[in-house]
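Single chain ahead, written as C-alpha cells, the form predicted on its own.
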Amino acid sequence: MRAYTTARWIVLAVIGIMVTLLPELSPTYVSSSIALPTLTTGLCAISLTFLSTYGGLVSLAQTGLFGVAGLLAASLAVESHVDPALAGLIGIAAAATAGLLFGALASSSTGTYFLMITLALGEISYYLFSAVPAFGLHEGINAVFPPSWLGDPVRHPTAIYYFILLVAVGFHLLLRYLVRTPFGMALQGVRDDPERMTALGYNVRVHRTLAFALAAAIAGTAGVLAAWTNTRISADSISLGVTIGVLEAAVIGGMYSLEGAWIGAFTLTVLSIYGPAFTDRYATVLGILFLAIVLVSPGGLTGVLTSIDRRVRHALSNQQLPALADRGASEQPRG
C-alpha cells in the first residue's frame, strides 16, 4: 500500500512538472494550439462545474458570461484604444454584473428549469452580440492583442501560458478554499435542502446569486484570456455550439469535481484538433463518447480514474490482511 501511494505521487509530481515546463519541453504550437486553448476552456468549465458541484446549478450561460467580458474588453481595447490590462478588468467586472441579474433571474429555478432560463439567457447573449456592430457582428474583433508584457501569445506564448497558468491555479485554489467556508458549507446546504436551510434562516436566492456571480467572474476571465490567446473574438465564440462544448468538457471530465473541468478540457481540445484527421465523423464520435460516459461513468473520466484508485487501493489491502494475520500468529508467545 505504501509503494502504491507513494507511486501515486510521484506521478501526480511529475504531471505538476510537465505542466509547469511545458513551454520549454514542447513545440510553440503545443503552448499555443493545445495548452492555451485547455486553460480558457477549462475556466469556463469550471465556473460550470463549480456551479454544478456546490450549488446543484446546472448552467448553460456560462459562454453567455464568457462573451460579455471578452467581446466587451477586445472592442474597448480596439475600438477605443483602451489598455487591454483595463478593458480586461471592465469586462470581468460587466461580466460580474452579468453574473448577479442572470442569478437572481434564475436563481428562484433549480433542475430543468433552471438549465432552460440559462440556456435562454445565453442566447439572448449570442444575438445580442450578433446583432450590435460595436462588436463586429459575426466577423468579429480581430487584433486583440494582450498587454505587451505577456508577448505575442502565437509565436512567443511563453509569457502568457504561465500567466494563465498563475490565473487557473488561482481560481482553483479560490474555489476549493470557499467551499470550506461558512459561505460554501451553507451553498451546499442549499443544494441539498433549500426548504429546511430556508427554515434556519438562510436565503436561498441570495446565496445562489452570489455564486452564480462568482461563476460569472471566472467564465468572464476566461472570455478576456481566450480573446487575447486568439487575437479576436466574435459573437460566434459563444454560440450554442460553443455552449454545448464547454457542457461536454464538464460532463467528461467530471461535472462532480473540479479537477474534471481541466481533465475534460484538455480531452475535448485534443481530440478537436486531431479527431478530425482519423475520422470525418469526429463529431458523432464525440457524441457517442459523451454518450458512453454519461451512462457507465457519470462521474466523468475523473470517476473512472477514482474507481480505479478505489479499487487497487482495495485489492492491495486484501493482500495485506492475510500477510499481517500471518505475522501476527508467529508472534503469539507458545506455552
Contents of the next structure:
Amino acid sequence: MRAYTTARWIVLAVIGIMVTLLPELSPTYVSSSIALPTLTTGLCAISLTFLSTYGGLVSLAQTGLFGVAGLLAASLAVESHVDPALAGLIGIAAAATAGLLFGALASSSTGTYFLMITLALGEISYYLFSAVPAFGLHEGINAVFPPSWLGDPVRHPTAIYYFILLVAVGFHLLLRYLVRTPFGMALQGVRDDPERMTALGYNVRVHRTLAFALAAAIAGTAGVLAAWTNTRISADSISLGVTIGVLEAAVIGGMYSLEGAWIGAFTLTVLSIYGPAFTDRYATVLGILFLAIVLVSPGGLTGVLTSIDRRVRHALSNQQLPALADRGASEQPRG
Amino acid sequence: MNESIVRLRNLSKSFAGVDAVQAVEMEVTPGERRAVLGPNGAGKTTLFNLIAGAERPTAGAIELFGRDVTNLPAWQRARLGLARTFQTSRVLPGLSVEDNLYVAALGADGGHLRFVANRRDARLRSRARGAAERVGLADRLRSSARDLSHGEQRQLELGIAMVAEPRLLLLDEPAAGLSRAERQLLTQLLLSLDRDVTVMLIEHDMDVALTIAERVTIMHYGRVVLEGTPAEIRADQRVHDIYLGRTYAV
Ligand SMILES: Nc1ncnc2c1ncn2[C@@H]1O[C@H](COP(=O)(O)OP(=O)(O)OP(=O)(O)O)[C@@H](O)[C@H]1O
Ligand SMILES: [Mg+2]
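Output the structure of the form predicted together with the partner chain; the preceding block shows the form predicted on its own.
Shown next: the complete complex, the earlier chain at its head.
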C-alpha cells in the first residue's frame, strides 16, 4: 500500500515536472501544436465541466462565449489598434456580460431545455459573427498577436506557454476553491434539487446566472488566449463542430471532475494531430472511441483512472486485513 | 399579540379538472400546533405548496406573519421565516449530511452569494452540527445524503427544515415510513420544539398528529370540513365517516 501510494505520487510528480519543464524538454513544435491547444481547449472545457459538475448545467454556449471574447479582442487589437492585453481584458469582460445575459435567459430551465437554449445561443453567436464584416466574416481576423512581452507564440512559444499554464492552473485552483465557498456549496445544492433550494430561501435563477457568467469569463479567457496562440480567429473557430469538440473533450476526460477537462483536451488534441496519419477514417474512429468511453465509463478517462486506483488500493488493503478489520468493526454499529 | 401567523382567505387551487383546494379559510395563531388531516387526495399537500409558494393559487389570498405574500416567490417566503419538509424526502443527495444542514442554514441566513467563507459560516456550521444532533444524525455528519437509509433521510429532511430556525414550520407527513420507535422519537422531538415556532403538520398517523396538535383542521375534497380540538375531532361522527374510523381500525 505504502509503495503504491509512493508510486502514485511519483507518477504525478513526473507529470508535474514534465508540464513545468515542457519547453526545455521538447521541441518547439510540441509546445505550440500540442501544449497550447490543450491548454486553451482545456480552459474552454473546464468552464463546461464546472457548470455541469457543480451546477448540473450542460451548456453548449461555451464556444460562443469563447468567440465573443476572442473575436472582440482580436478585432479591437487588429482593427482599432488597442493594446492587446487591454483588448483581451475587454473581450473577457464582454464574454462575462454576455454570460450574464445568456444565463438569465437559460437559467429557468435545466436538462434538455437548457442544452437547447444554450445551443441556440451558441448558434446565434456563430451566425452573428460570420455576418458582421468587423469580425472578418468567415475569413476571420488574421495577424492577431499577444502583448509583446509574451513573445512570438509560433516560433518562441516558451513565454506564452508559461503564461497560459499559469492562467490555467490559476483558474483550476480558483474553481476548486470556489466550490467550497458559501456560493459554491449553494450551487451544488441547486444542482441536486432546485425546488428544495427554493424552499430554503435561495433564488435559484440568480445563482445559476452568476455561475454561468463566471464560466463565461473562463471560456472568454480561453478565446482570447486561443486567438493569441493561433494568431488568428474567425467565426468558424466557434462553429458547431468546435462546440461538439469541446463537449467531447469534457466528456472523454470526464465530467465528474475538473481534472477531466485537461485530460480530455490533451487526449483530443493528440488524437487530432496524430490520428489522421494512421487512418483516413479518423472521424469515425474518434466517434467509436467516444462511444466506447461513454459506455464503459460515464466518468470518462478520469473515471477509468480513479476506478483503477480504487481497485488497486482495495486489493492492496485486503492484504492488510487485521488493521482494517478493526476499523471496520468500530464503524459498524449503524446498519 | 393576537396577529395570526398564517391567514388564508378564500384560497383555491385547481389543476386541469381537479379542484385540489377549494375556498379554504384558515387562521393559525403564533406558537400554535395545527394538524391538517384528511384522506388521500384531500388537498393537504397542495395547501402547503400554496402557503410555501411552490404553487400559485387560482384564487384567494395568503398572509404570513401579518403580511400579504400571495404574489411573493417561494424563496422570499423562506427568507421571512418559513421552512417546510416534503412528503417524500428532498435532501441534497450529492452533499454530506453536514453540508445539507449547512446549506439549509445558509439559505435562511441569506448570505449565500459570498465568495469567501467567514466567521458567519463557522457559526452556521456549528448550528448545522447542532441540528444533526437533535435529529439523531450526529454520527453521520460526513456521510453522503445519498447513502442514508429511508429513516435517516426523514431525519435529515426534518433537520434541514429546523436548522433554518423558522418562525413557521410546515411538516408534510414527517412520520411516513418510520418505525414505531422512530415515530416516538419524532413525537418527542416535535413536542420539544420551541414555542416561538408555529407548526403546521400533515400526518396520517393519528397518534403522532393528535399528540402534538392543539387544533386540527380536517380537509376533504379540497375543502375544510371541520376545525376543532383533538377531543372534538375524535368525538365528531363526520370525521369518523370520512377518515378517522378507517384509520383507527388499522
Ligand atoms: N401538480 C399537480 N397536477 C395535477 N393534479 C394535482 C397536482 N398536485 C396535486 N394534484 C391533485 O390534487 C388533489 C390533491 O392532491 P394533494 O397532493 O394535495 O393531496 P393530499 O391531501 O396531500 O394527499 P396525500 O394524503 O395522498 O398526500 C389530488 O387529486 C391530486 O391528484
Ligand atoms: Mg400529500
